[in-house]
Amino acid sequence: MVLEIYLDLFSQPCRSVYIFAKKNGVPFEYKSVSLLAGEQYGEEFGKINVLRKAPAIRDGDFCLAESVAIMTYLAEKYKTPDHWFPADLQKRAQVNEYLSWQHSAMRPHGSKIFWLKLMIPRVMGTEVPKEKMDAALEDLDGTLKLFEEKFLQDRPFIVGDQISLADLVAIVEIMQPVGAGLDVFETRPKLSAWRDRVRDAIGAELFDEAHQGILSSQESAKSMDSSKLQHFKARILKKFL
């Protein structure tokens, strides 16, 4: 049975898994799951991932959730090039350090901007208080500074001269606020140069394909059916406002 990967490319973790699998020639069947439409709560998807999140995979009788777990599983199974998840103990520890940190830093702060700047006001029709937006922008700015100073420093990539899973997970998260109209690279030359190196390492065509949906989200928000979000509107507003 072919490997099945359940994805919604509006989701940052889904993009990282998609890019990693495509870049490394992992054979898989793309299974679309619309998170905004709530398809993750369907009966069939529940059999794949009881956590009700995408991405998820089914490899024969084996099912797995969580993007980092999925990518490390694929790296081991398909013996992808060492730079993605290095065998060297200290280099792998550096990758794991970033992957552990980003869950409570880069991911929530980038996502929050996307919802506060685009989805909540323009799709849900709910006003976002200025102090909420200002606080979210401050949090993201602090996180990006930490990323540059602690994780990137003066290296081409997070772990030296080659791209790793850490860079891949970082870039998809940092692109999320860009999709809402906040160009976080504009005043950060170091971050911008790193973004260009990551795009080149992935391949411009694949990078652009994976981010096409999120980068056109301001336009697609104009015609988005807000009723699709009603089933978790209260949860979203509670989380971000």
Contents of the next structure:
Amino acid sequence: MVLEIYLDLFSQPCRSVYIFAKKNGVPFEYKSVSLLAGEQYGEEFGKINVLRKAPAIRDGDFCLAESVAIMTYLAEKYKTPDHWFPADLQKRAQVNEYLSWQHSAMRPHGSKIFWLKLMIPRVMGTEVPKEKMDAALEDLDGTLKLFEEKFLQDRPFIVGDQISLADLVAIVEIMQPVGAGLDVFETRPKLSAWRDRVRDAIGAELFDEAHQGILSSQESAKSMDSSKLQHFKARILKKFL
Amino acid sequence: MSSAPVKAYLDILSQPSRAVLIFLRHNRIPHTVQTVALRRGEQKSAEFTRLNPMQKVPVIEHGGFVLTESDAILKYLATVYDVPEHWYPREPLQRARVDEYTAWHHSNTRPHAARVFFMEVLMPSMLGRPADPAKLQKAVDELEQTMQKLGEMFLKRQAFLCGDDISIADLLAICEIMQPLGGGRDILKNHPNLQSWRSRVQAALGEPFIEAHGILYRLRDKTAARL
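Form predicted together with the partner chain, following the form predicted alone:
Following is the full complex, with the preceding chain placed first.
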């Protein structure tokens, strides 16, 4: 039975898993889960992941969630090139360090911009108060500064000379606010240069394919039927407003 | 690999700091502790900021190698030192389960438990007045749901979060779950399955667990005395 990967490319962690699997020639069946349409609440998907989050994989009887865990599992199983998740203890620790930090930094701060700028106005029908938007922008700005200062510094990639899971996870999160119309690269040449290297290392075609959905989300938001998005309302009220 | 002792920069009031300290002590890993008192803002000193620009604890330094982030630290220590394998299993499926938890931990157990502690204990201490009751209740409700998910998705019918044996997942989780105790709140009150798990974890960790958490019991008693 072939590996099943459950994905929605609007989701950052889904993009990193997708890119990783495709880049490394991992044989898998792409199982689409439309988060916008609420497909994660279906009965079948509940069997894959009781918490109903994507990405998730089913490898025979083994089900696994959490993009970081999925990618390190695949790296080991398919013996992907060392640079993705180095065997060297210190390099590996540095990859783990970034993958850990980003959960409470890049991920929420980038994600929030996408929600405040694009999703909430579409679902709730109102713009978000300026102070909330400004605060979110400040958070993201601070995070990007730390990213450049501590994780990039003068290196081509986060851990040394080659791309690793750290860069992959970082780039997909940073692309999320870009999809909402915030060009974070415009005023940050160092970040842009890194983005170019990452895109190159992944392969421009694969990178662009994975990001096509998110980069056209401003357009698709206009044609989104807001009545179908109402299942997000409770979460929005709890989390953002 | 360096045979130098590990230098650990910690504040025992910090949940991830406790996890690292307990691991070092329980596994008898040669180490020294440098306290960074968060309440006195010592993490903002020029010296500490040079070590860690994030201005957070825990940090370790091992033969010149500096590492932050508790789960990265625990995984590094478990690999470098000859600790029992159950802490961070080598078998891929078992390891994936631990990695799955340590990822989920960051957006769930950690922030939700920390928020309740922050609102009930730290904020009043800093601002001189209690937290907004509605906001506190919202945080408590969210934590309650997270504990529910912890049981459903991870513990299930197992002895520990990721299998039959204790791992770094349990260590990280328990330190977060203990934190609200500093404000006199037992967040496992409605979760008998997690209470049994907590007892098993405490038993497995032994003396280092008790020592490390002494500060929370003292804080709880101080908080209670103030009311």
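Numbering follows the first chain given and starts at 1. For the two forms, the rigid core is made up of the largest set of C-alpha atoms that agree within 1.5 Å on superposition. Remember, it's a predicted structure, so these values are computed and weren't measured experimentally. Shifts are known only where both forms have a C-alpha.
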After aligning on the rigid core, stretches of three or more residues with every C-alpha displaced by 2 angstroms or more between the two forms cover residues 122-124
